[in-house]
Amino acid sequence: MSRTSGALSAPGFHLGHTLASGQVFRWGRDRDGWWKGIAYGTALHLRQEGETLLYRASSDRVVTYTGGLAIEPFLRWYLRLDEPARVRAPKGDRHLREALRALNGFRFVRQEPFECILSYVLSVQAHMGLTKRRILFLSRRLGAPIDFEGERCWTFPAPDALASLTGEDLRAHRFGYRSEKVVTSAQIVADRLRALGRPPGLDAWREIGDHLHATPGSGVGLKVAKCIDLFALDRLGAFAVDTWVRKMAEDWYDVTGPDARICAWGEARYGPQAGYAGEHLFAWYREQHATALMDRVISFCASGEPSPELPFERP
């Protein structure tokens, strides 16, 4: 475990797409202009230039759910470098075919499924800046300190960790009605690993996944547990339905209903990259419509301003 740097052949990528599209919660871009993250219980700063994606780790070696990689051979599977979106737009769909183009280069980032998990739940009716700083603040509480180049970060916590709070310990910081679905969904995650008795790997992350959707009171309904199958359980034919998609599907589509048959139709219409499909169309309607919001993932990228929210602290 030492730090590191250097270069990776990245073509047809786009790291900032990919990072502020809103899927990932602790990653930002500095004032230096590279984009900075702690991902795996690893601090990591990255950089594009052209088709060269630039790293710096806190780590040459980083273990996941799939075992242990070493730094360039993680990046590539985290990030997904290999692994370019393959949508087709149907034809005649227009407002897919400018979606792809304008966020070209986006990928689903392979999260860290308990993290992804109580994510999403904290991130119910909450904008994202918000949520950031909330993942901030439990990370700060009960996570491990990893100290790299003059900044602090911090681990996410363990399941058992969050698991030992309580809704009453949350409420008091103002995380509101998510406070008692936070330490539910931990308690949970904490039971079934601890029933596993070995690491889990992505069979067991889906079940457990799968198990926190059918358990009412987790805090994970259909939206969150759509966006958990997209960003740590590889299921990229999920298609997640929040305001903005329904707004975007009844506007450019013609179809409303319950976000179940919105969710649907998603799913039918793109088929097994329905989730990059559903990506695309929300960063694209969004950044049309949400103007008054600042956080729209390609002005920001194309603006080159640092993001309000970093995930680290200066000393």
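Could you switch over to the form predicted on its own, since the one displayed so far is the form predicted together with the DNA?
Below you will find a single chain and nothing else.
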């Protein structure tokens, strides 16, 4: 691997709104102001200055499910720098109009599918900080180390590595009732990849995601499946529902009922870009009602505070 650095033009993009939104678990803003994370086996440092995105990377080439990409095309693809959200607020929908203005420049990143699947299986009934710590534990134990800029981080474990664990292994480290579901999901993915017999592309990952959602005990229920659709599978019409979205739908739109009903309402109302509409509404509602700074994306980005959890260790 060859370390590299540079700058990209990023008009209309907001790095903080994107990485602080809650969609990713292996990114954080360090005390030096750089956002630091790991994606597709590469350590990345990012910083925005106006419409310029500065980067440092542990490799000048990154392998994704689309094939190998040089670092700058990879960053443009991963962060969707050339793909602004194109959400139209329905007539009279002042909440969405306000949210779109407030979170201008937000993008869905293209997460590595297996990491996204396992991360969201882990996230159910666990707060963000705990999920980040569990992902770091698994990466440190089963991933490959990357030493970069005086820090050590780890790649996310391969499906076979996580599939080799047992629920008891994870329960011993206080992963709780999700332990068996993590192992089951990893085993299903590992089996499907072996049967495929070639590197999976986006269509194959979509089939795997759909299969997990249809398999009892996998841990991929409706909410997790919609998050995977949005954050890893380029299905931007998915409307993910969690506690905050349920509260938002009831308070602002008088929509109540089970998650499936709220999901169907959001997807019908906002169409092919329902995911963007939902994420903006989620973040804008949380901005006004959450008590913790980390749960208020706009306030956290403006504060300059470092993230409480970072995906690396210093010697």
